[in-house]
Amino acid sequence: MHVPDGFLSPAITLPAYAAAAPLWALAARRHLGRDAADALPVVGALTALAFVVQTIAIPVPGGTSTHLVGVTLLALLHGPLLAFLCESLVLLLQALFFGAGGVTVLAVNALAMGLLGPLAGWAVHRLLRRRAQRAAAFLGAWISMQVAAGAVALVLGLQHRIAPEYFPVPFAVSATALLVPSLAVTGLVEGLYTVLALALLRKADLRGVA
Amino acid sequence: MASPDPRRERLLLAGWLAAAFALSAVTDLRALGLAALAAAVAFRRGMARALARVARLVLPVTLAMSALSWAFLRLGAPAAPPLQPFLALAARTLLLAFLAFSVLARVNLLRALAPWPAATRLVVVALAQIHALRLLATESADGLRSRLPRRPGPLDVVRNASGITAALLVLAVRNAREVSDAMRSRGF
């Protein structure tokens, strides 16, 4: 789902940085502004958890594989702002230390995968959790994946609309390439994973541990 | 091998960031070709390894998106769509990935981050935790494979991942507490 460097022009990446910067500052002030010895290790550990969950490859029929994202689980456990901070750090580490994703598109990826998706999933879960807890978690994670994929597709579509000579991939192609796997596989896998992980955490009474 | 001079490393990183944003605006094939030539001369040491990573990680996505889009546009038009924008997209994406791999291979990021101690500490803690948690996740995946007489399917992996997440969360929290105690004992 990551957009690589070169797919989006500064006309989109720079405003995305302008939108993400105050949110990063707010998240850092709220979650890192306290005593550094308390806050920093927790943010580092949750970032590592999100990073490692994303390395778990799920085999898909047809010989390819997808991977878990796990950021919805983080949003349900600790709130969307901390999920955004951790996912942004994951994307930064992936870009700087492992050469995955990109630096120019970091803000776009962070806003789509770290903020909009988890925020939608968190809101759906909050809305439905009193009626059916497991269904709320599943639906929250599934919707989170669709919102993130939809946001990335919309941004790519916008890039095609404002400069087709820069990005010749039409919206129909980027939307199909992103939403079909997300609707059919990634969303279901993420939903199932989130339900099972929450059930295990509840069973072990670990929700408050972090 | 990383350069021993941190100032040079910071300069290289800053130059790379500026070049990445500047190149991400370029659509002209000749300009991209010249930039690629300059990058090949500047980063000729380790070029084969960087190109192999580009071919493995970036080329398939770019080629697949370009081929699908070209076919989609061809269906709705009487004439074949121009190739230039697709070539420019591929050249830009591959060049940016090559630059990233080449620069990052020459920089010790932790040393370059030294003027920002809070950022350095956060990165160090996150990387150390990633290492510890990945070991556990890998062992768990190996355990799953050894327990099953067949290749693990998607459901097996998801079920196992959910279980290991609980263990990873406990380990992450325990490690965070240990790091927190260690930081406090050193005066933070």
Given for the second form:
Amino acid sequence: MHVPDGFLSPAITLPAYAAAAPLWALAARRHLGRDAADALPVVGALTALAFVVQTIAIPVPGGTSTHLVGVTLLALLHGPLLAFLCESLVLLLQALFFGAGGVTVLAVNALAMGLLGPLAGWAVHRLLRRRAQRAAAFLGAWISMQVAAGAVALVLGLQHRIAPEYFPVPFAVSATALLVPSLAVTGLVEGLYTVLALALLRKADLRGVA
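Please supply the corresponding structure for the form predicted on its own (the preceding block corresponds to the form predicted together with the partner chain).
FYI, this one's just the chain on its own, none of its partners or other molecules.
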């Protein structure tokens, strides 16, 4: 799902940084201060876990693969802003040391996978959790994956429309390549992962787990 360097023009990457920068500052101020010290060990562990699950490729038909994101769990526990901050850190490390994604497209990837997806998942969970907590977590995680994949597909489609020399693949092709694995495979696995991890964390009754 990571958009690599060179696929997007500055017409898209610069506005994305302009949108992401104040949100990074707000998230850091809200979630990394003294008041949040109790939650930091759990947040750090879940961020590291998100880094790991994003490196595990899940094979899908067609000779390609997909992967989990893993930060909806952070959004459910601590809110979408912290999920955005943690996913941005994961994406930065992946770009710098593993060649996944890229620095110029960091804000685009972070907004799609770290903010829009987890924000949608968090909202669905908040709406449904009083009726069925596990189902709400599963559906929230599944929705999160679809929103993130859809956002990346829309950005790539926009790039194809305004400057196809950067991304020559039509929207229909890129959207199909992103959404079909997400709808059929990754969303389901992300939902199961989120439900299981949430249950284990609450059973452990760790500090910083709501």
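In this text, the rigid core denotes the largest set of C-alpha atoms whose superposition between the two forms falls within 1.5 Å. None of the values given here were measured: they were computed from a predicted structure. Numbering follows the first chain given and starts at 1.
Once both forms are fitted on their rigid core, the CA atom of residue 169 lies less than 2 Å apart between these two forms.
A displacement of 2 angstroms or greater separates the C-alpha positions of residue 52 between these two forms, with the rigid core held in common.
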